[in-house]
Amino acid sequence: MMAQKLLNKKLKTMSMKILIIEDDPGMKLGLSYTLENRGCRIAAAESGTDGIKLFEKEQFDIVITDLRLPGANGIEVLKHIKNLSPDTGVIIITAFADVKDAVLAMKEGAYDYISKPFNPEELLIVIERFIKYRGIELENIRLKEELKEKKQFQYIVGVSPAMQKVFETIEAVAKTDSSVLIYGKSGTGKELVANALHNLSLRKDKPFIKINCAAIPETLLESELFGHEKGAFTGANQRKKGKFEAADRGTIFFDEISEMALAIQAKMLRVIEYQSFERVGGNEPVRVDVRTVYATSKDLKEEAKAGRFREDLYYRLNVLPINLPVLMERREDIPLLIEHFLKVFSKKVGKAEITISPEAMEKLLTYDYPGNVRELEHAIEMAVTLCSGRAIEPLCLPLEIRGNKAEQGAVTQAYDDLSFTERIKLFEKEELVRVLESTGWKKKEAAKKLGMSRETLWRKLKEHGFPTSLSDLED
């Protein structure tokens, strides 16, 4: 049904120029007729040599070439075309379904490989996929140009309307000394926005101190923020300056401010209003000049209504709010984010720049990302680590993104081409990834779950090409 619908409609790009190189007159005529009826402009040649000459005179969006041809063969045609025009999609067709030829063609840059005999809809589906994939590439080029204008927002990637609004707000408030409250779900990039606010402020050359309110126990947080005097409590052998003093004339960033204890919130209110406080165990006021930035994944107004957050502190913090969109509200930024993370992690693991197959890209673009940008980042890090070739395939992606029955079928097919030893190795690699993912990549915990020593886990990670260091044996 779906294939029939495709046969009955025109291709998305009506002006698509396609070159057919086929020595079988019936096949050449049939392909030309099918594609011309769907709005494509067609040229044809009967030999590889003639096809190359025709391409040198006039470039095409897609070349469909037989593998076995008089003159230059399909592989030679492919190499010549990719050398002249890397963006042209080349589809190889042949009556000789040979795995070696398929692998060679894909390595040399063919977009896809179809074996004769095939139905017209099979070819149309491949062409549709190429048009979609090429559209993403062209959009990436356009978006990259726009992104250059946002270099001052280091590591914040986005050209969507939602992110444009965020950039505009950051620029408007960065140079003020007023408090800023950043709202955003987990993984949306709140800390990156805090970094940008400091880097664009008049305090950019002064200290930038970060505090995660959820990570420091309540009993330690007061001393951590305000410092303490000698003898203030057991173990206080000398005076200690707190984070506020360390941030003097700079910026202090409070992540997850909603997790701060109510008792400390009262003291925070005074610091914000009067820029002064007393150290724990002290009576003398300490004056500071600090700009404060806050972030929360919770609705502070609702937290205040519920009595979990001081209402007066909420109104004092909520002077200049910045609301970060979830990734699903800025889907057009996903290709740019993927490219950014590819570069970062390719460099990190010491691999040449890696690309993404159309199938893997489609899965990445259609997933919902409940963990937002952070989940996408972790997915690309995993894919780059697991990828053994030049392109990331769906099998390299986390199960949540790639997991479906069709994908499992593709995995089974891939297994059929492997030797028994290679299958065991692949299973071992996948099991390592599964357990590491379940432990948040904590190697000590993963080794325990796998029933092996950390030394054995370290050795196996190294065998499978994962980035390792001696610190893996120590943490």
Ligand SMILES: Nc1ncnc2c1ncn2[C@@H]1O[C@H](COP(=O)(O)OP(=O)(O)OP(=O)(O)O)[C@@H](O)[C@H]1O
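All figures in this text were calculated on a predicted structure; none of them were measured in a lab. Under this definition, the rigid core comprises the largest set of C-alpha atoms superposing within 1.5 Å between the forms. Positions refer to the first chain, counted from 1. Compared with the form predicted in complex with the named molecule:
- Positional change of A304 between the two forms stays under 2 Å at the C-alpha, relative to the superposed core.
- Comparing the forms between the two forms on their rigid core, the Cα displacement of K243 stays under 2 Å.
- Taking the rigid core as fixed, one finds a CA shift for K82 of 2 Å or more between the two forms.
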Second form
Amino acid sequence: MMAQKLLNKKLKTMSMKILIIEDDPGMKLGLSYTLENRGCRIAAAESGTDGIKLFEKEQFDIVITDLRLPGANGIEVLKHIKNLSPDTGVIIITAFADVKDAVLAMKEGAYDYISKPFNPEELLIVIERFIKYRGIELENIRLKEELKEKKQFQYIVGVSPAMQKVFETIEAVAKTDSSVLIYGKSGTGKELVANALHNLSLRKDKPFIKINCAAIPETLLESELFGHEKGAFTGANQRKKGKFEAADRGTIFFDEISEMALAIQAKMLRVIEYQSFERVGGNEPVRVDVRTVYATSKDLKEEAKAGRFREDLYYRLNVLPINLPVLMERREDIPLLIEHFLKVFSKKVGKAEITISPEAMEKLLTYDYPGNVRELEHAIEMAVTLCSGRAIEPLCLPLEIRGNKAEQGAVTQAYDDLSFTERIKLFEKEELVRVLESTGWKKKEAAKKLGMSRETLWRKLKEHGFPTSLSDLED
Ligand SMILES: Nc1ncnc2c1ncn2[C@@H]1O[C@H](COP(=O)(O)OP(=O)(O)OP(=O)(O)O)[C@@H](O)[C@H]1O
Ligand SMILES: [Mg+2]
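Structure of the form predicted in complex with the named molecule, please, following the form predicted on its own?
Once more the chain from above appears, this time first in line as the rest of the complex follows.
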């Protein structure tokens, strides 16, 4: 079997130190043999007390212990070991009848349990999962340490070289009046960077005005930006100040600048060059002192080449580009983003210390995030709201992420912990999410699919504690 070969190789390279505590001599021998064969270093004991003694002498990466043992029982062994060495993974072996105790063991911090009879492969899979899990944990600790020495701005999280460069650029230019052009696909944090540029500037106490060029029709945008004189067009009953005047001494952020109409681009060019313009229908020059920041998800150079964007304006804007890569190209930022959003949303929904199960973490770390940081943020927000226990399970993650390289398993464990009513409730929640996801969170459509009224759906969403931003969502 290919997979098995791979597994053997992995375990060998890790050369784990494993302590086996098992009173059945045959079982003890069998386990030792299997694991030694895979390159693990093994010690074994036949009673709880002997096992503890061995552990006190030297540390082990993993302890595999039977529950029913002479001397101290498995739970006592577990408590003792977790006390001495919280990082050691304890795997419990139970007889079928002891499943209750196994659940207790999980609560006491066991990594997993495995029921007799089992074949060695099953155990190897659990061990491999633990090794992966611990790898992720260690990586997290390393990243946290690293982060302490690195700069962070204004709630922007990132340890990747790309993000560190972004921070450096922000720091270098925030206090100048240069225009900045922020490049990035949807959800990569463009607006966050624009905010930071303003908040760290000398203009921070002055207005910060945002304009989404894609959202305002061309006919309105000009007067919106530059204002108009009385009688400039039908309906212009009095003089109106535009955003440029409103932003005087502050910052204007032009989002989706590529969508600005060519005619208005010409006028923009003049404002940037001379800090002066005329209101629509007027010929008095108005002087302003504004700093401009731009964002685009399109390649402006390409747009200029294609004649959809003025080339001269492109050159004026592109003096200080800031590039935000898609999340897939800076995966090392994912663990910290997860931690950041966990904190934010746990606090927001009034839950304490929510963690993520290794299985859910694996899904989150290996997913591709076409929606970038925003998608990750939403996933964590949903999960924090949905998860009923202390840890987020894959079940609480959005379908796309949960279905990512489907490898279920530990879900059932958490499931076993729940009462029947709780399971039904969880199932209901999960059904709601599934159907809402399939309709793009359109409640009306979802209610129809679910065969319930919108009111019932709304009540259920509230009942399950969905964020108000979701339960208030208009169709
Ligand atoms: N590095 C980051 N650290 C923390 N939060 C982030 C980061 N990047 C993005 N976010 C969060 O992700 C969400 C999306 O970010 P933002 O709105 O800035 O993206 P955008 O690039 O402007 O997207 P769009 O092009 O769709 O408008 C926001 O809620 C933001 O707070
Ligand atoms: Mg944006």
